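The chain below stands alone and is given in structure tokens; this is the form predicted alone.
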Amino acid sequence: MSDVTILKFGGTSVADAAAFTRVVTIVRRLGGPQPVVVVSALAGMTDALFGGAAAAAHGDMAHARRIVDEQLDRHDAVGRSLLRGDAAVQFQHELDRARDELTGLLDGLAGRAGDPAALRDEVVSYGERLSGSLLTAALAAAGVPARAVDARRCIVTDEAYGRATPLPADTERHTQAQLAPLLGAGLVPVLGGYIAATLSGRTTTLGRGGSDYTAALVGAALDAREIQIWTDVSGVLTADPRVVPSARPIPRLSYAEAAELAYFGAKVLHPKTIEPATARRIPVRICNSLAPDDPGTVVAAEPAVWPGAVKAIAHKTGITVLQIASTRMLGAYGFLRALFDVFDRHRTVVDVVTTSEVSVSLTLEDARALPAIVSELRALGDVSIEPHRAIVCVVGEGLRTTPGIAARIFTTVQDINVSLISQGASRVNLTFVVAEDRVHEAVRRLHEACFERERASLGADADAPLGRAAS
């Protein structure tokens, strides 16, 4: 393991000049001997650029250009506040160049000149490219020897524009080639997250929230000592604080717990972040850029069982349940393969699956291809659809081996209809589906039963096994 620390800063951590100043302080104080910085676009910029691309594709170039001008003006304001002399002039030139290039890309979208998905990735890549340049200049202005690195020279992917998949061996080789010489020279590399490129050099993106994934990929390639995800909350919480205001940070999670929480709704960590870290056993720490001295949450290989077993409750809305019933399943083989081949052809992810002798129930979050999927599934059996559902995921090491957990959970929500239950597929979660309009009620009740009441009964020892982990 190297002395490299990856520090990834999300959009809210670089929202304005004051936020950039805080980031500079964090890198200097907490970056360790060899920091590598990964930064997202300024808060709201990626959404804005997607909006500009959509406006251009619909022929409204005036609106598209207005969006670009507004976003570049935000960068201009931050640059004028933080930079002086040659650094300020150089950043102004970069903004002018970005304006010209973005105008050309938007014209291409309006004129249908090229693959729209590829052009869209090129447009939205400017969020991270500009924030990376701006943060590099801000660090240099504060005396930190930073060097901007185009992440497209490090992260290599397939050609699935908008949701590209990294090619691990190529990514590791390219990342080491780009960053190792800089680290050896005592420089601080600064990369934009989320963006990547194909082997032929075409710009791709890793999907929304993909900057966390970039940090993990870079950390794995450099065998980092720790990956730090800097956001606007002090770690992973026991529930969504917008639903449960009393939710509190979790000091420690296992890789398995963090992966389940990220996948099923915890917004502070991208679902794919854990995989590269797990492969190299690199700790991941979720920190608050507004409160950098808070311990945050450490995600590591060693599990820690919380009293009562339940450590967090996540939920995900916008779910559709499909049920496929067919007597062909009785004593047959190959049915499930034929069923899941349908979802594979339509590149649609299935979240939760349960089966009986003659039926399969499953959930989808991405319903864009639903009509075509249902049409193909009807060749296999009768298909029913339940829209407007939500997944509730109760997570904790020890769930499978702690008696009475399921009884306590379902007693708590006994008057809320549960349409699908999955337990045992993972040692750390119990998942079920409810109507979307009752999910907040279910989460609040479960949090009260599993944390407020449990904490009151256990007293001061409730958090005893969960002290801050060493980096």
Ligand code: ADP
Contents of the next structure:
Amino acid sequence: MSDVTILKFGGTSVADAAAFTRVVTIVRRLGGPQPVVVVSALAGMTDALFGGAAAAAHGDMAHARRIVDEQLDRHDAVGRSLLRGDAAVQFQHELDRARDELTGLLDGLAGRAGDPAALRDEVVSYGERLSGSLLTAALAAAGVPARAVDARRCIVTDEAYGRATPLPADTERHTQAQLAPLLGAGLVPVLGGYIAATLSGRTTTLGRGGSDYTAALVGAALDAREIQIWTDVSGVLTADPRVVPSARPIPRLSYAEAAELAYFGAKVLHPKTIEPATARRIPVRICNSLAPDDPGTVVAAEPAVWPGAVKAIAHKTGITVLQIASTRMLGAYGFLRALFDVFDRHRTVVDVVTTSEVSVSLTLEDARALPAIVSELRALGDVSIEPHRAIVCVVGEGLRTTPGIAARIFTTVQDINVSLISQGASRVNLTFVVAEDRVHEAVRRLHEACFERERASLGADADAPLGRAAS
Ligand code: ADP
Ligand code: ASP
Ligand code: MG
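One more: the block was the form predicted alone; return the form predicted together with adenosine-5'-diphosphate (ADP).
Next comes the full complex, and the chain you just saw is listed first.
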């Protein structure tokens, strides 16, 4: 283990000048002996740049330019408020260059010059490139010896623009080569998250919310002692706070619990973040940049097993359920392979699967290739499609040892039609599918049953484990 601490700041943590000032204070106070900073684009910047790219692709260059101008003006305002002298002038020049380059790229999208997915990644990469420069300058202005590092020289990926997969060995080698000399010289590297490059140097991105993943990849490459994810809530909460306002922070999660929650919709962590951290057993801490002294959530190897405890409820909308029924499945081998080959060919991820003797049900989030997939599946059996579904995922290491937990969960949502049920092999989750328009109700009711009702009746204090099952 090294002395490196990774501090990753999400978009809301760098939304404006006041937020940048908070970040500078956090890096100084909590960055440990060797901080490495990973930063997202300013809040709303990535969405805006995608909007600009779409406008350009539709031929509306005036709108695309307006979007770029608005966003660069925002950066300019932050720069003016935080930077002085040469640093201010240099940042102005960088913004001017960005404006010219972005205009060229948007023209390219409008004129259909080149692969639009590659051009889009190049356009949106300016979000993290500019926030990286701005944060480096803000840290330097406050006396922190920060150096901007282009993350595209560290994170190496395949060519799947928009959702690229890192090449682990190359990423580790490049990251170490870029960062070790800086760390050796006592400097604080600052990288944009989310952005990466192919081996031939073309810009790619890791999928929306991917800055968390960058932080984990860099943390693994440097064998960091901790990866801190700084966001706008005080840790991973017992449910999505936008659906359950009374959701509370969870003090500790195992890697498996955090991975399931992230995968099934807890937006606070990008789903791939946990994997590099688990491989090196690096603790991941989720903290609130608006309340830096709140304890947050620590994700680490030792699970806190509270018998019967549900730790959290995640949910994810926009799910399609497919059912494939075929008597050819009976006693035949090769059927499932033929079935999953279809999804492989269309590079479509299947989230949840259940099988019976004559049918398979599965869920997809990415429905782009659905028509082609369904037409190929028809060769294997009868196919039915249920769109507008949602996954609910109840998570807790204690689930594996708690008899009766499924009965409790399903009693709570008994009048809501459940179309598919699965208990993951990791046995830290129980997952089911409901109609999208009932999912908020299902999550609220489960939260009440698992966390609120019993806490009240047990008179639980704030430190007691949450969600203890009724005995
Ligand atoms: P950042 O910009 O810092 O990466 P995100 O918006 O990606 O922040 O993630 C933080 C948000 O995730 C929270 O503001 C919250 O609305 C949402 N969220 C959804 N589920 C959860 C959960 N279980 N715990 C905490 N936050 C959650
Ligand atoms: N800026 C990127 C996004 O909005 C990456 C991130 O914030 O993690 O998706
Ligand atoms: Mg995020």
